[in-house]
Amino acid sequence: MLNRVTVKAPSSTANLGPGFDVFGLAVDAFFDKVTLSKIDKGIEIISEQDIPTKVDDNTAGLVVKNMKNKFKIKDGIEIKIQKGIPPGFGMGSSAGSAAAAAVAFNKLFNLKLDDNTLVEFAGSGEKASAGSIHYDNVAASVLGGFVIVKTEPLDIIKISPPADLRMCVAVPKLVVPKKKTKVSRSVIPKKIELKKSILNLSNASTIVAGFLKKDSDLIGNSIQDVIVEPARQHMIPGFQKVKNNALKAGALGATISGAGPSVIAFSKKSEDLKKICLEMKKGFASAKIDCQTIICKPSKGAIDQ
């Protein structure tokens, strides 16, 4: 019987432009690591980093609390969290810890849960960060690859990405507001023109076809969002310049990563990815913002160490 399990979960990018709250992609830019250990009683959260240690305010803590209650686990649990995914930058930070916690709990107590159930529990942790449950980031972080979230009832469809798909991520050095996801959701329009809805649906459908056909060009060329991106771009200084620079440098498509403020450009392995990163950096510099750039590829999901 296991007494300790460590799981590493990848960062993720949600939406991919037109797939708001439905699409997610695991990327190997950053990782969170969570270790669950059995103790006598209660739930304790420890970390060397500045993160919430109250159970209900911590995504991993909330996941463990919900799973402990659901399966009537008597053991106490210590949660040790090592954050590698920068919080609040649209790379699935809260989802990474939640995904790692769900997968670790499943293994520690040999529950043998199916993928949808694991994602559901991981998603329950998002309440601590976003205030409501969203499954796009956690599904990608738990399962890896490209995911489509079908809701009511929850069903996650996973598709393996093309081998040559690459992403360039620009993470700006900005001070992000608390409850940033909630703030960024508040600017999304409540009413949408039919024409825009059709265009986003068209692009979203083509992205799915691109993943199924393993066609990176089709995916990248379809990363176009006429609803959420225009409503949020004012929150990211220099966004339009960053996006245009990426496209001119050879990226197939570029958009806001999740709720931002990171910007992600989609390309192929054969392109000059360093040039794309450099031009994205110049785009943020035009708004007097420094940024970190990362070249990454699709990642596998949460794995035990």
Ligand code: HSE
The other form holds:
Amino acid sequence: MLNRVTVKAPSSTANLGPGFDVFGLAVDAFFDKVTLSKIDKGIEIISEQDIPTKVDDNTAGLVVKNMKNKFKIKDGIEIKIQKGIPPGFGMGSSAGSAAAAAVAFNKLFNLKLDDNTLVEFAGSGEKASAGSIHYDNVAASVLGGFVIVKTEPLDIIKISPPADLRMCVAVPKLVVPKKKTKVSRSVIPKKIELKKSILNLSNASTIVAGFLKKDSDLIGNSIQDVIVEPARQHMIPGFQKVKNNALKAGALGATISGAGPSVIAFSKKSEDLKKICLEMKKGFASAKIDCQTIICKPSKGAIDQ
Ligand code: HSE
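Next, report the structure of the form predicted together with the named molecule; the form predicted alone has already been given.
Then the entire complex follows, led off by the chain already shown.
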């Protein structure tokens, strides 16, 4: 019987342009590590970083609480969180810890849960930060690769990305509001023009076809969103410049990563990646914002160490 399990979960980018709340892609830019250890009673959260340690305010805490209740686990659990994914930047930080916690809990208590159930529990942790449950980041972080979230009932479809797909992520050095995801969800229009919905549906379908056909050009060229990106871009200083610079430097497509403010560009040419990063950096610099740029590729899902 195990007394301690450590799981490492990757960062993720949600939406990929037109797939709001439906598409997720695990990326190897950053990782969170969660260690669950059995203790006498209760749930205790420890971390060397400045993150919420109240169970209900912490994504991993909420996942453990929900799983503990559901499976009537009597043991107490200590949750040690090592955050590598920067919180609040659209890289699936809350999802990373939630995914790692769900996978670790499953292993620690030998529950043998299926993928959809694991994602469902991981998603229950997202409520702590986003205020509502959405599964795009957690599904990618739990399962790895590209995921499509089918809801009601929840069913995650996973597709392996093409081997040559690469991304440049620009993470701006901005102070993000607390509950940023909640704020950035509040600016999205409630009613959508049919024409826009058709455009997004067309691009989203083509992205799926691109993943199935292992065609990075098809994926990258279809990263175009006429609904959510226009509504959110004012929250990211220099966004248009960052995006246009990435495209001029050879990126196939570029958009907001998840709820932002990070911007992600897609490419399949490794020789272009450094230039794309540099141009994205210049884009943010035009708005007097510094940023960290990372070249990354699709990642495997959460794994125990
Ligand atoms: N799909 C979500 C959004 C991801 O864009 O609000 C946020 O983590």
